[in-house]
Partner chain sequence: MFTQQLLNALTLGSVYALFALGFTLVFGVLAVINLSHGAVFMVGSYAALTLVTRLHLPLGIALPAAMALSGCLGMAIDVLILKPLRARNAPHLIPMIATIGVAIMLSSAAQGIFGAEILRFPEGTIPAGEFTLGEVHVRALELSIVGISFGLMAVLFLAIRRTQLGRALRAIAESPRSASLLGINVEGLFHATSFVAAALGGVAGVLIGLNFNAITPLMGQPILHKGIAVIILGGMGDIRGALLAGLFLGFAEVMSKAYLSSQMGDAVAFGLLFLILLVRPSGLFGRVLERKA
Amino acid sequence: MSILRHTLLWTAALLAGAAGGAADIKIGLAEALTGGAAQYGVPIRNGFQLAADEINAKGGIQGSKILLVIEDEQGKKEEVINVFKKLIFQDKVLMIFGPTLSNSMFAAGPVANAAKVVAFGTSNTANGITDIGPYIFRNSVMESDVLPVTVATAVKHYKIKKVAVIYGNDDAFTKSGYDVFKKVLADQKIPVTATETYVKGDVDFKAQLTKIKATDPDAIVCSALAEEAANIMLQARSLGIKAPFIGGNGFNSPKLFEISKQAGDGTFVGSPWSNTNPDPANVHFVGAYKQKFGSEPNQFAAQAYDALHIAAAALKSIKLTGRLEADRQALRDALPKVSINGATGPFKFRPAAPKDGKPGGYDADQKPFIYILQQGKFNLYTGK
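Can you show the single chain from that sequence in the form predicted on its own?
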């Protein structure tokens, strides 16, 4: 499939072809807008669109408007590399947001880092992402920050003594989630009765679930993307497995309910965002998103929305010179100093630890919210 390319100009004057485009700040957006990962990529694009609208309506950045150059990377590693090269060398964007999946960032992040262009992930939670180098940023909270809290909460709620595990072993995100789950379960001294795997594209999980059922776990820990997770839960219930699930960040998609309906009720999931957070910044975001797109936002839209506001704060702190290499470097140097209160709450960066003596990028420093799935909805867990 050819690359689906959109160029979005965020003022009526620009849309009408008015002069002044030379002063625009071009920011690349590489997201999966088609294919299986579009369930994440489309809300991400929407979050960026909303933020760009708001920033430009208030005068932009020092009088310049943000222009989003949006590319569909389709959730494919080979495609995202081409997209990154196009955005960096042909479109000459100041920075890139994306890609959608951790697998894709591991593939394309080195391209941006070598070119000394910021690649800013808003949905990449696998460990090791920011090890790529000092130009790699993310405001998506790592699984290693979220899962310990998620597991501890579920264990306390259900009085869990032993669990079984199932995960995708050929995807960077789901494999990283499993690695974190494994460490968390060991740290919290929770025995594992069985560990089963699958590969991307599998739709029949009954063989793995039958083995899991035979071990009679108190809960099933699952590192999977939403579509696979939903089918795993549906098939577990069809086999008579009543144990609740504990999920990773991949569960955080409406796709989970479209497929599983209420089969996932009782599942615990962690998230850096809560739609019911009463903070004015979040209330504004939720209302504005619903008004613009006619649907409820999700975690990925919220993180994208905040990400552009984080970049805008950095851009407002520097003076752009029009010299692309210098401006790219100035933005990279300004980003780590930004802290905002956004839709996801108070946000700041923390530096990744150097690896093999080489500097890393910057991770999110945020605390997660914990949800329990009830009646086909994410409900903020209150301890009851």
Contents of the next structure:
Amino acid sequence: MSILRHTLLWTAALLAGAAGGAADIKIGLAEALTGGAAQYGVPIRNGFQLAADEINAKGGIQGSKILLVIEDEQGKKEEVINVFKKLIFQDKVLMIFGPTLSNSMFAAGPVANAAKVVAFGTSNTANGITDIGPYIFRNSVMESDVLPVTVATAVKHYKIKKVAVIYGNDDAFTKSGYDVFKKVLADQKIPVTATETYVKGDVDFKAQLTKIKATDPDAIVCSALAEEAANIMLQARSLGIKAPFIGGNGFNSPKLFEISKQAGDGTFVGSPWSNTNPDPANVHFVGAYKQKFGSEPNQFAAQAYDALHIAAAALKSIKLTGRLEADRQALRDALPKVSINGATGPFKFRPAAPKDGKPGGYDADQKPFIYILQQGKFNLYTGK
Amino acid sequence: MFTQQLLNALTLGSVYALFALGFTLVFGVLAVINLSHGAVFMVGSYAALTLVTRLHLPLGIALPAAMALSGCLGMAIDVLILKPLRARNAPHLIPMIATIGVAIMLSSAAQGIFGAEILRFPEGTIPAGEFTLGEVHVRALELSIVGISFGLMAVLFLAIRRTQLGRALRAIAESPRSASLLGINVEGLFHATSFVAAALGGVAGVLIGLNFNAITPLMGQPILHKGIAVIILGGMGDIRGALLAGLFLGFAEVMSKAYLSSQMGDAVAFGLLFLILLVRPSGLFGRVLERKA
Amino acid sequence: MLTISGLGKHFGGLAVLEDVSFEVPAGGIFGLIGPNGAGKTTVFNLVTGLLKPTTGTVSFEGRSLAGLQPHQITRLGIARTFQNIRIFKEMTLLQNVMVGLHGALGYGPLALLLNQGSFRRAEAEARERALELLSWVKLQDRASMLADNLSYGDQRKLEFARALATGPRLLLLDEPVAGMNPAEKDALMEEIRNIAGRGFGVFLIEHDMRFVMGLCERIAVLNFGRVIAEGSPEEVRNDPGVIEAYLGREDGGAP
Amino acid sequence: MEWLANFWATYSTLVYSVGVFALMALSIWLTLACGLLSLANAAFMCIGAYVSALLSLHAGWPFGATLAAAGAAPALVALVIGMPTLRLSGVYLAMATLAFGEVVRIVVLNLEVTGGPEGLNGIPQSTTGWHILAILAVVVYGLLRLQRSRVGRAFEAIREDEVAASLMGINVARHKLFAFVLGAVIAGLAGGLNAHYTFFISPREYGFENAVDILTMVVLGGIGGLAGPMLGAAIITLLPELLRSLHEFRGIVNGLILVLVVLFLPKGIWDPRRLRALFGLGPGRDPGC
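Could the form predicted in complex with its partner chain be shown next, to go alongside the form predicted on its own?
Let us now look at the entire complex, which starts with that chain.
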């Protein structure tokens, strides 16, 4: 199915390019489309395809269509380096979106940075990503910007005295989320009654939860991906745990309440995006995504969708010369100035602090919204 | 808390035992470490899911159908791949690698067909019974998993101990050559064993998919590792050992998470495994069974 | 040369050997006979260090073999063959014999890595020696053939040559004529005489009486794990205990 | 020329990977040549990679020295675990080494200094094609010399029949340990090289799947000689690239190729005897039998 769609997209793009006359703008997309990380990579690709279709349908950029060159990086570090090099040197793309995992960006980012090509991550939340160099951008919001607000809001709402923590300790995403939680809890002087871990692929969390239950926390802080989190919630409730959850970025998926139903009620989540955000840009995105792919979008798709609009805004502000190196540099210089209002709300970049005297790249500068899960839905928390 | 952990351990342990049962059966009879067992387990899960969601069949029909389907898959693997390798007397490493190839094919195919996303059974597939006994919360599903696991294991155990077929299988496990001299249809029993083992793997897949709400193309990987641990602990090819070792691993895992740290839980488990192998190569519960070629 | 005293071996509760004592003299051909299952091969396994004795000792040229590993015993000068031939089937005849010369090759790692003269000389000499040993058993023409392709009788001869390559002073042969027809047996008997004639001590196990009687200078008889007679072929042949042991069994060797 | 420069810019990492995995394949081949089925080599690669990366990042050692450490550290570990482990045979050894590999991975996952699941990033890019080529050449040369010596013959004898080998005066335990430790050195070097061209290492690169991947390379290529494992490494590394156009379905083709080779090329792709027979040269099959 998706292979067919892929081919169609290519054909359509080629035909459009041939008819329009103006050269296509080739943009690389390196995402994990097979293997374990494909569950993020696939929605990300969908988000990009949706945005590309929309931009091209509106006449593209100064008459040129955007052509996405999509490669599967499998979430493996050697593979991602190969894909980056292929996109940079063979396909000669203007910039690259991706890769899917933070770990992959650590491997491939330096390649793009050395070649003076923008690598733009839409799902890399780990610390230090933008330390790689000035050509590294991301619109994924770091946990350290979101979690302090989430925790403080939840603590105030529930009058929390002590919490228990559970996180996935073999996954870079959930582990770095935990590190931030740990620091935030220490900063806000909230005692931790128990810290429990699980590993990827675990489906049985009852042993840890039984232990947590015995320490009687006021809330459970959880750094997990949505599917794991939902199972944790279900199993917690089936063990008779009543404490609410406080979640990280991984909770931001409709999967969370699709699976957990009412079990997740009362959960606090901070996020740059929610599918119930009534902002027109978001309503349009959610509707268009459902229509095109027949499924609910998630945060990864939303950030991917916004990312292409960010790049489009930058492209519109410059004049492409056809000389690859100059155009790549011009795009790099135009990107930091972009600010848009997208599916994830108002967005602009913030330069990363230089590390060891070397200039860094650009992080997302976005204010998180705090949501509370009620009756199986994310509702914007208003303080009531 | 302890009683609850005990129940947690029992559920987890019986799932491990059920998975390892087919795994160890194939090793015992065919002398092959069948690394596609995890993929067959995954196929069982997807098969039941498809029957429930697409054809709207009740679980009571979908479960045996998925079992039969995985069984056929297991038999196909034996006929198409393992049999030619047996025929040319390939060293034991070779069939193991062939089954790796099968596992890759199956999980890629599952991803191609169903996508990489985590799928789950629709609500109401199973009655969501749940009750509390003092401090302990029990779900009907968990009880039925323990029940089905033990039931299947008992049937298999009795079949092997008490029936003519079981005697034939034990003769093959001792030495395929002398078994065939005794007039036993060795090839036929190899196929049958593959069928039964894969069917057991398929059931385990459905049960775990139901209990933990997560069906993915790669769901067979982690449990395969646990399965390897179980059959080593239990003594390779030893059915009673696999049962004991499955429960033991479930208990060890839950208790180490409960009373030690959940951080190094797996390191402790595999470290223990390593040491046990050094001290008792035939496993903790296994009897030494020298196979005569 | 080889002194066995009070040797016993128990497997679980089962006594396979009990208080076995005899002496294999230097030079000549010594035979250990007995019906199948008498424990003959166990004696060999104990002598070569593959099994550890439950009681008793084995000493070779006055030196106790207790606690030594098989390879150490081999290097002291004891070599053996197996009843069910155990040659290296995937290797050539020449390589098989050169494996036997392992202990004789003394070059160091540096000489090997740099392909120094000492390495090349040692290897060339080993090859010469291996070919010579193959010529003793008349297999030199097929030196580069895979051992697996040899006929049964030739595989036995190769195993002899390989055992001789370890530079033994005592050669242990485990039922060397098992599975052979009379003509082959005679040829092999000749081969063994030749080997003994070159100054190697030969200690063989056999249950074929005719073969042993014609070949050995001294014979010990093992039955149910005990030595029941020892002496010259003539003495052993007339020993009532031996006659009874063999008459009572159907497999008591061809007349 | 520009085409070549462009090609190299695109595919240099791929070529490096072929070299590094050729080393890995040789390291497993060495133990297999001695009859040992060890799945610990991915763990040895892991130890080598982490030791060298940490020394580069925190101690500022020169690249050559970190590489030496990458070879030495796993060798020490192999020496310690090898002595008790190598008594096990066949499948049991495979399982014990697999368990050891898991322990290494989980420990690395939970240590502070290794960066846990986030791994180590910002490793200096010190590895060049010449480094890989030089080490590969040295290893191949060394193994070739070994193969033609009494040690190589001893390995082969042990693989065929351990008991018979010991009765040829071969110290079986010591030879096995030697193969195991030397395999660990080669795997460690491969890990050190790899860490210094991918900028980044994390524990998930050294799991069970990776151990199996490397084993597959050897079986695919053939264990009859040194060329087989290297050919297998090249094929397995390049195959995903060549099959890139198949997208989601390349996994199926990948698995199918593995199965077909195992079924139809019992000795692997590189089988000198079959190749010779194919081209009618030298002693292929013996006409006598």
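Positions refer to the first chain, counted from 1. A quick note: this is a predicted structure, and the numbers were derived from the prediction, not measured. Between two forms, the rigid core is the largest collection of C-alphas that superpose within 1.5 Å.
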In whole degrees, what is the turn of the smaller rigid part against the larger between the two forms? 14
Rigid-core-fitted C-alpha displacement of Gly250 between the two forms (angstrom): 3.1
